[in-house]
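A single chain comes next, written as structure tokens; it is the form predicted alone.
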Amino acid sequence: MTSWSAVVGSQCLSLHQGHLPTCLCVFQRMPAPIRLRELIRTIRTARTQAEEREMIQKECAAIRSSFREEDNTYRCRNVAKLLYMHMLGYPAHFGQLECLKLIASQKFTDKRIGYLGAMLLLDERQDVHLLMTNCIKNDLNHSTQYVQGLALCTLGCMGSSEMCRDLAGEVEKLLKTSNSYLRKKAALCAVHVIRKVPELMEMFLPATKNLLSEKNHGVLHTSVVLLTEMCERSPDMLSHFRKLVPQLVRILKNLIMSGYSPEHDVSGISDPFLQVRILRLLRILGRSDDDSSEAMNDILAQVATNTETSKNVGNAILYETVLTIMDIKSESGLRVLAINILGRFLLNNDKNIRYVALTSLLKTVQTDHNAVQRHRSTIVDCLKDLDVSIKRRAMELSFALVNGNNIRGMMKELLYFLDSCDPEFKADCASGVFLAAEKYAPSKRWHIDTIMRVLTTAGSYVRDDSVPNLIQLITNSVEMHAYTVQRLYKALLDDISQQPLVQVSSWCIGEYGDLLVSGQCEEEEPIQVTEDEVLDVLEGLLLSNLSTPVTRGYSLTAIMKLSTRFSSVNRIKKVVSVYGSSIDVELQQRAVEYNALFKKYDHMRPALLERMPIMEKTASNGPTEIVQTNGETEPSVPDTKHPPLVTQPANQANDLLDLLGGNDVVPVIQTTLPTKPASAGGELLDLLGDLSLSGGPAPAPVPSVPVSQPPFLLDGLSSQPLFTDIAAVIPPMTAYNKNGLKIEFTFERANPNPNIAVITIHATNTTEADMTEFVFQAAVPKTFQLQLLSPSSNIVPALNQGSITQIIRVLNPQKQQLRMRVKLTYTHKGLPVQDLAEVNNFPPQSWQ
């Protein structure tokens, strides 16, 4: 055995003679990095993330340290692996310059890993990408097509717009070389530089003239994407290309007819991938052109008879050729072969395809309704799948097919679906119930069998709008009310639960409970029911654990108005007092008012508390909306000039009260939607605090109505004419007359109540230009109620032309003069113009 003393003393006499010895040069030259490979296989024997964490954190340390020490021998070694733990999720940001001087490098196979590192980790967002530029140009125009290839997909990748105006001369001389795999490489790329700078497309326009006529697959393929491109991004374009439908035709014949061909067969159709993109280019051409489609028509034909629909190949094909044929102006023997198709299509036992089945299905309704028609009792076993989005898309296409003469079959089966579906699909079932219901309800009285199925079934899962819509359709059926009432009643007493049946039920007894004792029902069988039964009924309604607070307020609503029906008052005055103090807020509010009108206010009560009119729906503005006001669903006040009335919110209450002075005023601000149920207008009263309208004294204290009151006092509740005969005897007057802008009130009383004044108001405009986006407000001391209708428009005429008129509403029942603050906003000639005038001036008749 050698001793280590020989091995130094024959080292040393080696460094004598002029050698360098074997262990330095070990020593100064790093270790060859591993390869690929033996990492892939190192990496995947890492049992936790940690473990393989570690791996690559060393690893790329180790290719760091070799990038430093500029080690090209092994760069594209390095690189490799980098690309692979980039691939893995890790950060390789550090190896972009090595993949540029891999570019750089003579070596093919430094060129192509650099490419491809460039592809992954450079993009147009960094800088670094444009010291590429110049390579690309030079491979561009290298002598190797592989190189030149290289190059193209790379452009193709990641090139930034600079980047292809720059290059874009050299891709299209590419684009008219014969060597056809540079010819499909060039056209890709020329689809992503019109992408990035649409403006070079007419630079590609002479190179695309032949390219059709290539024999190459891979050519053709790439010439047809880029023609499609170029179509769906320019008209014109689109114009210039359909004199080439002849020859797509006649590809896609050559195609089908075509023998066995190995090279291009797929499950025994020959090139599937051009055939699909020859049909999309079609559907682009034939698109709302006669000529176009009437060429293509046969051969559609020829693809939707011919294909073989035993492989997903061909349905691809059949699919896209519906989609073809669906969307040119195609004749209606080939539409109804598509729709067949379709439905063939439901039959497959591939999800995937039944679905993409239901969704063309579902687009094509409209159009041809009839044809989908013919495939309903497919469409409505597809309910059936176990698959939720097959479940869904026949579910939402089953709605489609609803009409009047099949309303009674679909709506059977569509509920049978909603008893049993996840209730994922019943919000959205109920909703389609109660709209195609509304819609083709062969009577009133399946309509409402049919909605108190829906919300026995699925009550809990009904949209919000659900409850009052429902209200409006009983009580527009005035015939059905006695039908109606007991029938609620009955499920009322099988189940509680389902909160919108409840709040129902409940406003139904409250309205209609004296038809519910009497037996009035004609419809079925009469059933005996006393008060006290009723009113056990709505009380456990009030202390059930299962009622919400809303249903708690319907149920209190519908107590109080039985005291104009029933005659056991002192049980509801013991109900009603009892929840005065109640800890629910809403609930104390209401109990607290129907105590009010038992003491102060009983001679109103029955007035009050009568029947709902019958909501008449308007031609323009669709069914009256229904308002959520105090807990009682009550319709909006009806009016042929003006829209609905609507609330204001409190933040733009609180608003005006700045812009009007902080005085003790009750705001009331013109809006366009209802941004909050009628309910905020106590809150709003509730808020104001003791402010006075004016510095001078306040007013002696007077019996206040209760500042909570229902707003619904303010409206019409009884069939009778809004207005009296005495309107006429109140005189006219001024109320703002500045600027070129006159403000006149006309008054009215309304009838039933003579402690309303109706106000309208006449703006009109002597000035040479119109005034725009005009707002009328205003506001009136906390013992008036005020609602202000929506305006008849926001522009004023200039010169006397026309009018705005606008509605407002005081209730006054202290008999107290009037006195009310305006504000106005408007623009005149492009400037924005705000006045705040005070009213008090107003008739004596007016207020008394």
Given for the second form:
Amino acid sequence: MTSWSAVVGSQCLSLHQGHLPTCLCVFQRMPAPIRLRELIRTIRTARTQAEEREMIQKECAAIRSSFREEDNTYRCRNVAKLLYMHMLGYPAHFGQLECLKLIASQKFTDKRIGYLGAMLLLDERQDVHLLMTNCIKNDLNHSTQYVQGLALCTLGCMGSSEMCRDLAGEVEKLLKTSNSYLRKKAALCAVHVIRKVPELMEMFLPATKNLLSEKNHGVLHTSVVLLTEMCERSPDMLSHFRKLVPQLVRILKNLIMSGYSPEHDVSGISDPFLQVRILRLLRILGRSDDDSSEAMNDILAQVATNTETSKNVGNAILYETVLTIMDIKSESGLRVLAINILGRFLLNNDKNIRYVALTSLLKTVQTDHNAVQRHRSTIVDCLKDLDVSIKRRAMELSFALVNGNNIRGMMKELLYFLDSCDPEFKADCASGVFLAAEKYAPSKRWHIDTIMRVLTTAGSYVRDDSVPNLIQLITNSVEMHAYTVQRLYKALLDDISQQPLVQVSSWCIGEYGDLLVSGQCEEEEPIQVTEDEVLDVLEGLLLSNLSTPVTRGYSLTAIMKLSTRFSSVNRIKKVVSVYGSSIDVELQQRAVEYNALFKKYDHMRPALLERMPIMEKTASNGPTEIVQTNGETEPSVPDTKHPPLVTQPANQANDLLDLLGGNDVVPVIQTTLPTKPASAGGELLDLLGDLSLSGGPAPAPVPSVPVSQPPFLLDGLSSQPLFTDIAAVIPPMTAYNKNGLKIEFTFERANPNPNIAVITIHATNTTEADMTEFVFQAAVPKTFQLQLLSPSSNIVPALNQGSITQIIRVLNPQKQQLRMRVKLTYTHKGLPVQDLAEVNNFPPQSWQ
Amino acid sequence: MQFMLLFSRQGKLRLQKWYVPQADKEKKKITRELVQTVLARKPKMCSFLEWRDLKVVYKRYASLYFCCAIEDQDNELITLEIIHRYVELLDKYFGSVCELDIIFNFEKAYFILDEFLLGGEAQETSKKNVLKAIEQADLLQEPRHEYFNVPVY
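Having seen the form predicted alone, could you give me the form predicted together with its partner chain?
Below, the chain from earlier opens the complete complex, with every other chain and molecule after it.
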């Protein structure tokens, strides 16, 4: 017999059936595709991933060719197999169109698998899915309700916005049918349509009219879901549906009061799913409405008190009830009832119940604080729970409940929790402790102790920004300084691995090291420690592998500070110079600058390294800013990570030197680079060259020394308005008065340095024309130092209509008689004018 | 409900029902991560966990984990009841259901789920009605007489 490769086995068979009733012809034909269960069984025998992959590939190839042959009979079987392989993780996209063909088939079996395939393999991202629309439309109108059901289900599960738009009308029709099987599905399908295309919500409104009069629980349940969706989305719908509250209350009441209904019973409770949904809808309806809230008050109380709590299902209803009570405008008695339910939940053996209780309490702790407080001890006990989520909630809730009255007890529990909790909690817990301590600390000592406890037990988890915050806190507790530094020192002796602790400790030792060695602690037994021991510890930090670069910076600065508090300066000098060649650039820079401080600017060292003033907090979480209490003594910034010593641009540095230089500093005059715009300094050079006052040779330009000076000193002096000197009232004088230009000097003493005179010049113009491009320059004898600040403008308005003011500062350490030469240049009536003058009539008080 | 996953103790997926559109790649990623997270949970832990911005409710029945991702406003405790109801339906249909039933008859597990939930919400709260509908639909499936009573698929 010839072998036929049959295209379709059935065709061949029917051919033979006609002629050969007992056909025993043996011919080759395409074997029927392997059955689904057979395939599953086969694949499960694979021992390795590779073996499985091979089987799958083979089968996929067979399926592919079967699809190519347009085999109607086995399409269903092949797609089913494809879906199985898809679940295993293999690609199945080539089956998408086949699903559509199945959906279009007349056979229910085909449709069932086809729709399933569509839901699994297709989504709205593929254009292919739109081809379903027509099929679905037809099936929505099918004579068999189960086919209609398939269509509704698919549309409600994965319908895209376009599909929803096209088919909304059909869904709406089905929502009005009397067939409850279809009505319930249509309701949920409508929910999906509304979620995808909110504008279509209106069209479903008429159909909702009698939904709640249904007896069928399925329809009731899905109707409530639909109403909930509509009310959540539209305030208008919400007001419209408020009138349903009485009906909903009635339905709920029937559910509770009615006898045993086997069909809907779950552990003795009648249709808990429906009860929960109704409660949720009531929540939304009663939310901001007094009348509705009142109408549901009784039923809520009834549910809250009568629901069986032995099983999860009863607690599910109670949970929903509590959420509703807390969200609507319920009376206080009801609210207390709700919180008490939550309190009882906390004692429940079932951890799930404890979990939802804590979640709900967290939501209500702000609004019903006192009621929640009553359950504080139970909440605190939950800190010891084994479940991570419960612990976290208990921790959050505990922090929310801390107040001035319970701070000591709560903190004890929370610190204990901090000791033993998982690392993932430690950072949050530490921050929480700091915040709570700050708000409610009963005493400064308690506060410091609490901080110490956190730093020693969870020191490495503490957030970076807490280090400056803590330092700020410590400086504020002036009377505790000795105690604090002692405790921190002792902590360092124990453990130097926790960086935040080490950083805070180093800073404190640097700051209060003198208190440490003097042995004057009031709060506890003072320890005996020598300067060398302290320096040993700090140097140890520098050398230790455990210390981060930041920490090393802290300790070096601390060591440096101790040079003004300890007597072992030589040792400190040695340390500092060693680190001048450190590989760490940051450390090296600090060491070099400190070195320079020792060598060249030793006279400034005491002032620079003086005790810090109390820092004021400007923002609760941000870095604290130092308040400039006086312009001269405090150089550091609170964030000691960034060294307060910054190289200043040459001008300012030199001016600074000039002002504070004192006797042994040669006034340094900066080089005037040709590109530099003429500044007061530059002119000064010229002027000094002209002046015959000083006997010596014109000072040669000296390269500016990069002076490590903090910007604050200068800024403090220049940006602030002139200090009003309380004591000295120096009479003003007229320095110059010529050609209509009058220049007056007014005086103030720079507080507190009496060697600095602050002069404000006032230039006025009595002529009828403005004096423009006005520049005032001044020079003083060698023993004086001068600083000229920017003028208010460079136009002196005509006819005394205004003036230019400018500030001059003169340092006169030798208290010599003040003399000044001034140079004026301006343009008047289009012509340049220049004049030189000497000012000798300074009142004695300005320089004595 | 955003999605429901059924998986074995070894992390093999047995059923996945998605009620929100997701790319295939994303589905795989979510599945992988969530399965890992749930399998890592200890027995003493509660059935709820926060995952991304969703609440996840899971429960183990014998060798299968039933895992649902719900939204913020959804009630976790009633979701546990939903899961339980589904298991009861499977149990009634298959007669003492076990994981193998769901492996070999996965399409039926889907059909039953689709008669119980629609768009992530319960469409029928009566166990009896769901099972009746499945029964009727099963009867509609065309038996195949062509190939010596070859079963459907």
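Between two forms, the rigid core is defined as the largest C-alpha subset superposing within 1.5 Å. Keep in mind it's a predicted model, so treat the numbers as computed, not measured. Numbering follows the first chain given and starts at 1.
**Q** After fitting the rigid core, is the C-alpha of residue 365 off by 2 Å or more between these two forms?
**A** Result for residue 365: no, shift under 2 Å.
**Q** Superposing on the rigid core, is the CA of residue 762 displaced by 2 Å or more between these two forms?
**A** It does, since the residue 762 C-alpha is displaced 2 Å or more between these two forms after the core fit.
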